[in-house]
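A single chain comes next, written as structure tokens; it is the form predicted alone.
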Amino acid sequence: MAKVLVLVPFAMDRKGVANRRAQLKGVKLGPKIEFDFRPVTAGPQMYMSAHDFAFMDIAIFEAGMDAEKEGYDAVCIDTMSDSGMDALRSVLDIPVISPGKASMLFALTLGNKFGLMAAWEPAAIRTRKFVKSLGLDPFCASVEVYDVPPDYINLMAGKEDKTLPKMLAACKRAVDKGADVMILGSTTMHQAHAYLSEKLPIPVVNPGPLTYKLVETVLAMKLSHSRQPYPKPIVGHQDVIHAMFHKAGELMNSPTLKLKEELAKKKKKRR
């Protein structure tokens, strides 16, 4: 049985993690793979500024850098920003898969131009910059905003009637601008996939489930990332980083620390 660690980019409790785990329903996987979802110990509460980007990179790195020692066969990162991916690949030999670049390249196997959605304008600015940094802007028809501020913990719960029609309208604008494949611009949008797929005349890529299928494929083919672009550190500071984030979790009253304590007590009782 292959074990995959999915890194959730925000500190959250059991309910928040369950909302992320629900992405597994969006893809058919074989019986020989299982997924554990782990939120970061501490991190930004929003993801809109350079401050947030730097914090999230190191938060995701801290949450996953021991995955190989813990017995995992691969890591998935649950954010379209691909935060922490490069750093994790530098210290892990097991595959590290993230949905941002992967979703865009996958979309281009289904069509010639893709569209992306963003919840609001700050996210759109970041998304456009990311597309350009990958050299994929000639293949991006548009990044469309549906103007509902993101809720990274509860996702769309209770807001479906307001949010889904706005998302559909954003997708239709992208189609009008030449998109022949649509990509959900955040893994927090996964609850909209079935609705949009039914109502749009083009394929809709669901980034989180795509990474689960990709990691299953990579493991089956016995592949991992190249060491050429991801060299190992000459001197590692993992212990220092763990200590920093444990303290950060305490200072921020992190729900993840409480969740870890709860899981540790349950594990102790089973013994």
Given for the second form:
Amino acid sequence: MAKVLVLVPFAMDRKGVANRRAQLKGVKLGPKIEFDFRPVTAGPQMYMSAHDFAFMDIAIFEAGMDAEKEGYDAVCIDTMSDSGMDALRSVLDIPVISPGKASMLFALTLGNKFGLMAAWEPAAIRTRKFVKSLGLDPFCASVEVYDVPPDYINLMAGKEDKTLPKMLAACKRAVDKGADVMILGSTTMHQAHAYLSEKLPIPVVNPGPLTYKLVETVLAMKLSHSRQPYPKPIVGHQDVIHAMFHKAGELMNSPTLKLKEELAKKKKKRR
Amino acid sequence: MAKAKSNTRRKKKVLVLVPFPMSGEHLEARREQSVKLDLGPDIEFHYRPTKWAGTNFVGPYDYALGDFTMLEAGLSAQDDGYDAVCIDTMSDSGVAALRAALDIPVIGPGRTTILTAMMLGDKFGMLVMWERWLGLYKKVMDELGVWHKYAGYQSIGVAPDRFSLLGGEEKVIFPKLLAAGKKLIEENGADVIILGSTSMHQAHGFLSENLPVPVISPGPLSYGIAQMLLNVGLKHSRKSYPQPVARSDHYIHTMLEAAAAEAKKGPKLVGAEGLKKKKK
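The structure above corresponds to the form predicted alone; please give the structure of the form predicted together with its partner chain next.
Let's see the whole complex now, leading with the same chain.
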């Protein structure tokens, strides 16, 4: 059985993790793969500014840097920003799959121009910069804002009636601008996938589930990332990084720390 | 009665963030960059090292650490009375994060040197101590989309000393750099040369005198740009660097204090260097 660790970019409790885990329903996977979801110990409160990006990169790195040692066969990252991916690839030999770059490249296997959705303007600024830095702007029809501030824990729960039509209108604007494939701009939008797929005349890529299928594929093909662009560090500092986040988790009263304690107690009881 | 206006203009204070913890002669070697530069009496540069840092800047792991440790080092710059922040590494570590958090200009030498080189010539080349620095420039060039203006690089294949810089090695290093610089012009077609790290500043005078194209020393250039921005009253665009909804100063400062305390317990090397030691 292949074991995959999915890193969730915000500190959260069991309920929040369950909302993220629900993405597994969006894809049919073989019987020989299983997924554990692990939120970061501590991190920024929002994800909208470069101040948050620097914090989240290292938060996700800290949550996943021991994955190989813990017996995982691959790592997925549950954010379209690909936060922490490059750093994790540089210390891990197992595949590290993240949905940002992957979903754009995958969309181009289905069409010629993709559209991306952004919950609000700060996310659109970040997304446009990201597309440009990947050199993919000639293939991006537009990044469309539907103007509902994101809720990273509860996602869309209770707000579907208001949010879904706005998302649909944003997708239609992208189609008018030439998009022939639509990508949900965040893994937190996964609950809208079925609705949008039904209403739109073009394929809609659901980034989180895409990574689960991709990870199954690369494991089956025995592929992993190239070491060339992700060289191993000359010196690593795992203990220092863990110490930083343990301190931050305590200070923030992180729900992830409580979750970890619960899991440890359960393990003890089982023994 | 209205108060008489003071004739003395307030001296501008620039904070230069140094990416590794250091003091004494090592910090002096960094400070040399501004001491040798004549930017007039109205501006002064103060150097602040990070509380803790990774060991090198040679890959994505180090870049993630660098962004975070430099953010911490500069978060209080505005409250501390500084007028601008410069970053003493070509990786531009922490620049974007600090631009989001601060309203004063934040200047990174990576983006600044590449754009200045393009103003002075058509194709720029990177002169580096070793090839493991090449990843430092990728991020900026990807962001700017200027790979077609990059003539390439020449490396002298010497691992840098981030503390002593080129001190004591001038006789060996300078001729190597000159030969590599000539190759960069003749073989790569560079018409402007960028020194690949702020830590190479000691070679700038020698190379400028002996090479027929402009040679940019990234640190001092960033100081000049800081002064220019302050003079004309410009700073980064808030549209491109939105402010965070919530800043995490207290957590971030505490985390770096915890890191420094943990690091004091002694080096526990992992990664390639650690493996080498284990084998021994």
